[in-house]
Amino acid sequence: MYSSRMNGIQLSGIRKMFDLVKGDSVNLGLGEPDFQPPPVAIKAVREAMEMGFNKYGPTNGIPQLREAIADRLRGSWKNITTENVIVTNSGTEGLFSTCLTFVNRGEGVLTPDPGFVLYRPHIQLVEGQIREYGLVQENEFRPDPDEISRLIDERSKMLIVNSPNNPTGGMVTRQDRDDLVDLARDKDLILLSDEVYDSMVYTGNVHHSFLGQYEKAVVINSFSKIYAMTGWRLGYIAAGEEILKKISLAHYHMVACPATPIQHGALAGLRSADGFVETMVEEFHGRRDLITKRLNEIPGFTALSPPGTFYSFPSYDLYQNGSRIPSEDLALELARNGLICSHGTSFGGRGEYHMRFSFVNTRENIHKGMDIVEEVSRKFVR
């Protein structure tokens, strides 16, 4: 009855978590800025609609915010046009007709692990072939080029790479970047970069992105975390311009186009938002630090400070009747003392021994949250 792509297709982790919430639970679960968008792209929203821009728009997004889109990329690709642009209903929809373009059946995509939740669905659903590599605490999370070297074979056609990570904040540096350019052309790869969280940053890093850096990179990102726009669903492809003219037909047929208002709030965020995003981030990073001071307070757990996005991906020792405890038997006995967060293999099964704490919520919150950790470790040997 069912096709069978199909198989084996289910809910994530996190969202099977977050139907755990009750209404005092303290929630560091879901990926999401507890902030408001900029009242500019509110107020541009509404009067869009009053205005009548209600109907179909370009299947490639309007004209100004596919500009002022590039304009925001400029800095890392000069010679980047409109033509370079495609405006996406999220930057989930960019991920899979990304993949959809260019993932035959079997074909070989290596992906991070852990990593972002739809990326092993997505290449389930193009019938390729998933190959993990690791994201190691020991190494900053970040992506290991010799290691990924050998997992490539004949059938290898896209690399995706996610920095900042989701979920382990973890960034690559500069050399890591063109290490990781260098042994996609020679091996003749899509290089496909998610960089959601590129403006979230904190003071001593830098985010180095792969745009204009190779000619079959595909580069998405998300208006979602910048301007605190999750339930837009709004997101932009940046690539070469033949590169985007074959997503391009895939983007039509899945969505024909972006939903014109909304675009209209973006490009108000983009134009006039000034200070929010360096006001969002700000607040984050002290909350980076006090998670990240109490994570590493309580015995048993280690926790790095992530250099990017506003997630935790601490590790924890913590036994049980002579046996380490699995991620998700602790995330639920988090969520029954009312503490909702992230198991590590919700993100893959490199992710085991980890937790994911989102520290988008209060300081008190956070408290809390960490009040509930540090109560619960106490049941347990280390």
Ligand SMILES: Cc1ncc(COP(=O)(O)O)c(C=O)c1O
Second form
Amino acid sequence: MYSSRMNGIQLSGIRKMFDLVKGDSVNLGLGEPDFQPPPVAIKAVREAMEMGFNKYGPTNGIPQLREAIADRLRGSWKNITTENVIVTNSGTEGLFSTCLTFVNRGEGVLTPDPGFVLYRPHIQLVEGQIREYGLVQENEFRPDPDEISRLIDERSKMLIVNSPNNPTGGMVTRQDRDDLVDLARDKDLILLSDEVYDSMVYTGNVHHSFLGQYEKAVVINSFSKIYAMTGWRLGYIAAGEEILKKISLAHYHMVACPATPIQHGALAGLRSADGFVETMVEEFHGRRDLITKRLNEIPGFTALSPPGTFYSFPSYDLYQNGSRIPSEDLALELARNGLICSHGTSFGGRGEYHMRFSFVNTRENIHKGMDIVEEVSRKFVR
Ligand SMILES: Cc1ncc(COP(=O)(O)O)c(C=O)c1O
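Mind giving me the form predicted in complex with the ligand, seeing as the form predicted alone was just shown?
Below: every chain and molecule of the assembly, starting with the one above.
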């Protein structure tokens, strides 16, 4: 009855943890800021609805928003115009529209492991072949162009890069970015760069965008994280004009157009939510330092200080009955003790012996959560 495309498609492993949530659990499992959207954005949505902006809009988004997005991105790509931007119904839709546009059955897509939970299912849904490259703690969770190069064969079509990265918090350096661009150009790959965390970057680190660096780069972005509007479902794609025209067809046939009033909210965010992002990132910065310190004080845990995102992805060396405890079992044990987090393997096999803790909760709750990790770990440390 079902298409073979659906074989093996499941909800992400993170969902299982949420079934275990008790009323008083500390939740460090979520992938969204614990902030409300900027008040100017909320007001703009309400006003847009009241003023009658409730109809279908242009497929590629309202022109004022495309213009404001182009302005935002001009620092990375000086010649960008509105024709290089389409507004999507979320970063997720942008990812899927891009996969639909480029990947034929059996073509290879290189994707990070560990990586964002939707990359693999999207590749599967377009019947592409998943080729995973590793992001390892020893290399600060940065992609290794040599490894990627070895994985490329004549069927390879697309390379997915995500910096700052979910779940690891790692980022590419300028050199990494340039090497990956050279590699994609040399092998004639589409380079899909997911940059939804581009503004969640901590002092001393710089986001190196792939925008305007390569004619076959497709950059995915979203309003979800930057304005804490994950439930509003709005994102965008920036790419070369011809490429974007094709992606726009996939986008059109799936969603017709992005939600009209919501676009007015995002526009107000870009135009007048002064200081909103900076305040949020400053708060995350403090929490990042706190969680990194706490984790490194727990016997068995090793945490890097993530340069970007709001995720910590420590490794652990803990044992049960003589063997290392799998991340899913450890996450279940933490959940039973009142802490929700995401086990490393929900992001791919190489996430084993890691946990993802999102610091999208109060400092008090981060402390409570780390107390639970400390207590649970004590049972398993060698
Ligand atoms: C790396 C990455 N890309 C894309 C998305 C999707 O964001 P959106 O809410 O815009 O669909 C997320 C959300 O968690 C993410 O972490």
